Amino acid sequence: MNKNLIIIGAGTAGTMMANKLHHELRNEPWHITLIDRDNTHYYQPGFLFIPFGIYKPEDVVRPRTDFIPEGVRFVMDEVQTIDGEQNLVRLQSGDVLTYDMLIIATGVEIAPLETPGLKGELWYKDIFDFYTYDGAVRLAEKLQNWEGGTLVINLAETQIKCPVAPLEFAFLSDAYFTEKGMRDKVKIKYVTPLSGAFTKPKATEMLNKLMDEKHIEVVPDFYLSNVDTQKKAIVSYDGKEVPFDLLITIPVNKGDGVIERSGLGDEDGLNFVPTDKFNLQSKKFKNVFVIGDTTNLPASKAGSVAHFEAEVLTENVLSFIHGRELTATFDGHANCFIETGFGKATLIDFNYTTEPLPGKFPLPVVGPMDLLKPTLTNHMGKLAFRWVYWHMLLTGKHLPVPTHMSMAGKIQDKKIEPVTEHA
């Protein structure tokens, strides 16, 4: 008798799982259904490059159906609710789908309306995001003719997808305005609720030095309360104000509304799904698994995390189907390129228990990538990843990167050397 596996969300995580499980279950009596509201897939890491003219808008858009394997049913509809007690998915069209197993891969989205004044009269005039396709495209138009002033990059909260992207935006802004011959007309401020540029000590040490060398002012411990559109300033809960001429906002990130409507979210109201941090099983329903940005795991909300989770989840889904113990474990592994401007990037590699360390990646001695060091090779690796994403990652092919973090090539207890801006 055939059984039904439903995957909600055809973004990076959901598409990978559809491809991997279609391959693994091709000879078993399982029907796979993938659901999403539209047929547009975005290469979200590319949004960062659009404002600076490095990518064109069309470089980051493809139809979802280009990456969905034949044999997987794709339903283009909005999910209204998930009924975990009855194993039902209710769609906006009125259709009701039943499942034996469910994978939630609904991701996160920006929620600028959570901050008073943010999405008001200055939205897409002097306030922009680059975490959406529309925001990145509109910001590109703004930067082309902007004559300078105070550029403020602000994180509304710390739980955001691609946590290094705001840093990259700061570094690329420095390079962009330098190359335009107007860096002296732009004051860049990086305003964050963190106590430094990043969450991990060694990475923060290196990134703070880069900020200093590039004359980017870091304003730490700033918890955004509201935007004063009359004064053109962001305001913290303790009354501090940071004025801006151009505000680049990373708004509150929230899980999809279906999580809240279905009562599956966590207690903080951000609609992240309580998930076992090791086996990726829902903490509420045994036949529901969660992957990617929509989890509440203490891991980065990044594409690399979804990739490593997909390897683990594939094993555990197969174990669950065959009545075996869920032995595959996710260790919080993440690795992220960080563009530092002027044709260079650095790389960080870490997990739940180990912070980013200097060294070589993925192979000791030869690398070819350097950890916590800006290099041309890292920058080329970042640009090359777009091809890897479209042709290998989404389609579920094996990538030559270990699922679990390796200490090979990493150097512990080494002081981070100063970085020369153009070196």
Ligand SMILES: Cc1cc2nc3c(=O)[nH]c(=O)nc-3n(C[C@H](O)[C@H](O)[C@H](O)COP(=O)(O)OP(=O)(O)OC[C@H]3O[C@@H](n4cnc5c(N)ncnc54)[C@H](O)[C@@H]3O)c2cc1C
Contents of the next structure:
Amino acid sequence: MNKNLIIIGAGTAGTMMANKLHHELRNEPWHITLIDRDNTHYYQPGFLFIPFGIYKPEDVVRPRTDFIPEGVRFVMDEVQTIDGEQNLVRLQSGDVLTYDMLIIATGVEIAPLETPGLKGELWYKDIFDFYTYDGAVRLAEKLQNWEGGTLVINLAETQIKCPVAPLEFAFLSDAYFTEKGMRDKVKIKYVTPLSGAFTKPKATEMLNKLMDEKHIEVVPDFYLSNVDTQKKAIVSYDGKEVPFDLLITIPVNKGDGVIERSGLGDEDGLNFVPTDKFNLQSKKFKNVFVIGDTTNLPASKAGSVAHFEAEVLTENVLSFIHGRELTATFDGHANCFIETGFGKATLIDFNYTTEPLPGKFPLPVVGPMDLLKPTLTNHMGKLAFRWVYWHMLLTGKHLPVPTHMSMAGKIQDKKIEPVTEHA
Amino acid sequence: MLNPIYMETVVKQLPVNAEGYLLDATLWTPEWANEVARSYGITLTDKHFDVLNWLRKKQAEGVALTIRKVGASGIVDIKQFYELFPGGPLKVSSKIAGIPKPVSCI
Ligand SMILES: Cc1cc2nc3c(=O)[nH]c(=O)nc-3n(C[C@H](O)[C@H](O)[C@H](O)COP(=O)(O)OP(=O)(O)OC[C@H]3O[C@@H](n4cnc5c(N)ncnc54)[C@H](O)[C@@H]3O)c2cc1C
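Form predicted together with the named molecule, following the form predicted alone:
To see the whole picture, the full complex is given below, headed by that same chain.
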């Protein structure tokens, strides 16, 4: 008897799972169906570079079908609801598909309408996001002709995808305006709901100085309530105001509406799906698994995390199919490059229990990458990631990075000198 | 700001990290909470304790806490949360609740 496995979302995580499972299940009686609403795959990490003209818009777009293996059925439709009791999904076209096993990989998107005044008369005039293709492209046009003023970068929430991207945006802005010879005309403010730009002890110790060196003013503990469009200021819940000439917003990030419509979301209304943080099974239905940004795991929402999760989930899907215990566990591993401007980047590697530490990566002593330190090699690594993403990651090829975080190369206790950009 | 005298007595009572956050949430007591709250000029009421207990419960369940989640808890809305714990409400309430500081990945 043939069985059906449905994957919803052909983004980073869903495409990886389709490729891995297609390979693993080649001799099993399982049919794989992958569903997405359109056929455009964006390389989202590239959105960061578009506003500064480092990437062209066309560098980050490919058809999804380029990465979907033959033998996996691709259905281009929008999932309206998931019925976990009946094991079926209802599509916008009216079609109904039944499954024996379901993988939810629907990601998260910005939700600017959550904040009054944000997506109003100033949207794409003086307020921009760079978390969408449109936002990044429109912002590139804006920056080209902008004459300067106060540039405010604001995170509306703490649980956003790629939590380091706003910081990278700040660093790249500093470099961009410096290279344009107009840095003195631009005041950069980084406004965050957290206690600072950095919150983990070692990262703070190593990197906090960068903010001063780059003359980026940090406004901490600012939880966005609304935008005062008359005054052109962002307003916090406790009435603080930060005026802007140009606002770069990272709006609240939400999971897709299908999660809400299907009653599968977390209690805070952000449509993140309650998921076992180790084996990635949905907390509600045993034959439903969740991967990528849409989980409610206390891990970063990042492509690298989705990649490590995919390794674990592939094993657990195979165990589930064969009626075995789910023994593969995800440790919260994330590995992220952080652009610091002027052709350098730093790198962090951490998991649920270990904070980002300094040292070498992936090998002790020889690296070649340096953790928590801006270097040229790290920057090359970040740029090379686009090639790796299109050619290896999405198609499920093995990458030379361990699934579980390794302590090899990391320096735990030794007192280290804080880095400065020019060291 | 933390009053150094309170800080000292608090630190003496239970092991905390460099920023005054309790290292082991299970050691928490309401008396300890009262003392930490006083260092912020806060006198704890039943409403405060409702929030603190909710935070402790969610933390034990492994939930990543946010201001928004507290606002959706049914106990307080975001404005009331700010009134109870002025400044950085989640940061302050987490410390008083004896759970780790809310952090980002870096
Ligand atoms: C500016 C920016 C910079 C970033 N930089 C980095 C970085 O440097 N490193 C890194 O590791 N990560 C980075 N990321 C994060 C990374 O892109 C995401 O974490 C990753 O893409 C998550 O994969 P996903 O599969 O969970 O979601 P996505 O890739 O977003 O895919 C979700 C898919 O589900 C589909 N979908 C949703 N709902 C439905 C529905 N109802 N019906 C049909 N289809 C549906 C969507 O169309 C979408 O294709 C960055 C992100 C941004 C925005």
